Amino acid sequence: MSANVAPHYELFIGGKETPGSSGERRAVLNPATNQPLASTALAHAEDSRHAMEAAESAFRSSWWATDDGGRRGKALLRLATLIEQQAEEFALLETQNMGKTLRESRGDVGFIVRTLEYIAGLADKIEGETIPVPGPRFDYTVREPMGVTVHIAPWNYPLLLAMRSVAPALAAGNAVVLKPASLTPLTALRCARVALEAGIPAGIFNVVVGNGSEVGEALVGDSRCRSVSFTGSGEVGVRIAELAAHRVIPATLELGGKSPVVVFPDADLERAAKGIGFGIFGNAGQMCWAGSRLIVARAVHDELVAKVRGIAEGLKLGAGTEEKSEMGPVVSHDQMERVLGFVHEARDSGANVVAGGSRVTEGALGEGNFVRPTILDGVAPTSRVVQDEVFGPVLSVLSFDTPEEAVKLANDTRFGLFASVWTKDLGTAHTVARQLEAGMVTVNEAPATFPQTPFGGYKESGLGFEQGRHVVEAYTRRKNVLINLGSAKPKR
């Protein structure tokens, strides 16, 4: 099963497919084959400030910006049903591009148009107030959009994360210029493309692919940038968030997690198992919000850990275009081999490695980058696994006696991003979510989240949110009107 992949991609300026200034070209690999999927143009600043200017000039010359929102919601629920129409196609693309199932890759293009059609709805809805002054005045305010707005997104969601902060810019009535990962690039490209025919003038959608040190560095530090949103590593975070500061500008941030599992002896085990089997290993592990550490109740820690084993073992790797296949390939061969670092690491530290640790070396998935989902147990709280991102399908076991000593090894980390409880008494659950320094926490759940509902961390994790219905606001600017009505009339 294939999608229909162009051979060549270009750069999507100004409402059409532009060759990257350079001429020069990047493979894009198939991480289930690392076989070429197709090339595109490589961008570099040069082909950032042409973006930027195409942005810029769309803001100021079409409707777009000064619409009250009518047509901007509208065109946006157009894209909505692009999008959905050519769904299968999209997750196809995804799926080659970036290595995940095909479920997995609709259930992201499903959210995709569940965002669209969220959004679409607070286009019109963007509000200001009246403020009583003293005297005979009048003070109104309004909210405008900023103008170009800069978006770069990661790989291992690359459109629903590109559209979870592309889609509120957009209407906010603002210009975007959206810089995708250079490893999956392609779906954010058609995107583009089809945003133009749901109706979005030319130039308000912008994407260009290049090399973050560049071409994000310099769309950042470009005088038109009025706000910046990112999702990725925290080292490239902080130097978005130096950028931003620069030029005093607000930048979204989610940096990636940590997140802890926490299991409660009165737990129901075999639900809770499937909820960490999901958290830990779809996506192969590649989610800013896996649950990467288990945290168990000692009393149950040799159960629970046998149930998650046995899904671990029990999950078909393969293809993500194979419908039967459970669990892809990490994105590429560099990740793939970091992943197995710190399992090594890990296993040569004193861990016990319950199931996986190592990679599919036999028949024609040797070829590809594929991680076998892994457990380790016994390993150290302040060990390099459990306190930083792995960012691929390992588990970490840590044992809890009490209450308190759960929270404090959830709380143990630099990150704040999400956090799950498994608990049937209610009382637990209410308390120890409150305790827990995260922006998510859900109870007998697993990683779940909604367009209606915020997204965001504590901590290291990030700064700002994502969705939820004032995620509009945070793409515009206030204003405050005071207007003088003249004299007061003398009293009779």
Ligand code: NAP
The other form holds:
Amino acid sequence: MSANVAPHYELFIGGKETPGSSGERRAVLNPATNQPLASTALAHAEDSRHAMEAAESAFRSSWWATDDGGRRGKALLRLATLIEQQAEEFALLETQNMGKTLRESRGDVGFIVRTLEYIAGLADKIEGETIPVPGPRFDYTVREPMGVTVHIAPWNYPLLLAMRSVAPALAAGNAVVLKPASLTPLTALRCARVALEAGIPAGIFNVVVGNGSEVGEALVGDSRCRSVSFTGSGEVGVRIAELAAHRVIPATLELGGKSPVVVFPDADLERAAKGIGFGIFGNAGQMCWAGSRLIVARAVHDELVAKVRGIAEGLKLGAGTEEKSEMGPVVSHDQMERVLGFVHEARDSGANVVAGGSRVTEGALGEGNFVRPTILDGVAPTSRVVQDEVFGPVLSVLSFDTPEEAVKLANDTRFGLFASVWTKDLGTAHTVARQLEAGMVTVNEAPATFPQTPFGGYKESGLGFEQGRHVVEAYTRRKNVLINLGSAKPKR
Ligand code: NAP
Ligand code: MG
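Could you present the same protein in the form predicted together with the named molecule, rather than the form predicted on its own shown above?
Now the full complex is given, and it begins with the chain already shown.
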């Protein structure tokens, strides 16, 4: 175990480390070895209530919600600076806990820092409007913080996806309670401590670690919860929406995807192949917006698949902590079994396994959850591997003859998170970008996003959005104030 990793982490509630009501602990594993990395306190529903209470009390009594937004912005900027100063520690911790390569974790930390900087600048720009009304009256709106907001995060980008919604909720003046995924809680716990150092008042940023079905449901069902932001599976997303409906609170849902990569015959195939490799083998394919369906013009099918195969077979698998590694393990043994289940089912139904198709069983990597970069050709458009989210390094290949057929195949899933188009023709690029049912489209680029660009899905990929300048408003509520200016009886 590296000296940089603390052996045990407590919950973080009300600005204090706390062991939780039961005193129970739970091990956190390193997916490259399946050996224990650290342990955390294990929260139960009672601890969720303590966290909500601490958040509500800090919201009411600290300066956070009521002082000038610029002061909140400064605290968020200090948090960005502190994380940047500890970037290597954060990256190493993320890699050890989640498995992704150090290069990828460094990228995540950079994105978190940029998000905080960007969002910090919005904290003093939460504005209302004045609205002309008849008679001697004056009408205006104000945007107020909601109160306590709950954030439930997945394990694939543990701190990044947590902070993507926590940062704007904080900028808007809310107090937050974050529940990271049980597999990957460490960076969130570390971040909450750093937030306190940055001057964010005690109780404004709380973290509880426990099972989603108990702790997550208790947080969303709590009468003090004013909004929930969830990133994770569609199945749990629907449950969150039900809980939110019962409480009549807004829910932002960032769910799964089955993103198409549409390659036209005139595309730069070399660049496209690199983009495809990045989009499906990056983070070992554990990306909600992974480009998991290659939809390629039949005329260039063989050439492009050969290039992507070269990339797949050239990737160096290894523990994320090894600088030379280009692809790490998947997050857990269960996840590996799930991914391989999809591959075996596809092979049994006649798919052609062009690359990979198995886990690594030899040597030290055999102890971890390493799945070889996999390409499946000759798959049926209706098969499970094409329709369901695999969440691993598995690319399915489909071919088309006409642009209409390409768009039809691309839109033929229940998801609509992201799509990419590869062509040199401007008309094709714009026309197809418009026809794709996806919340995000790239042209001649692998999946790419920035803190200033909105991130959200169509169809069953989600509800609402994160990122972009309007996200802070999503964590406010709007009040209309009407003032009668005259003593005269107002005209109706
Ligand atoms: P998950 O099982 O849905 O879990 C996500 C989070 O929800 C975890 O913190 C989990 O806690 C919690 N949770 C589970 N059941 C809950 C319940 N009944 N009530 C409240 N919270 C509950 O997803 P995952 O396995 O971590 O992540 C993989 C999935 O996330 C994939 O489907 C992927 O597409 C999706 N994803 C989407 C995006 C996006 O931005 N659109 C980004 C990343 C991932 P436990 O860990 O304790 O179970
Ligand atoms: Mg899960």
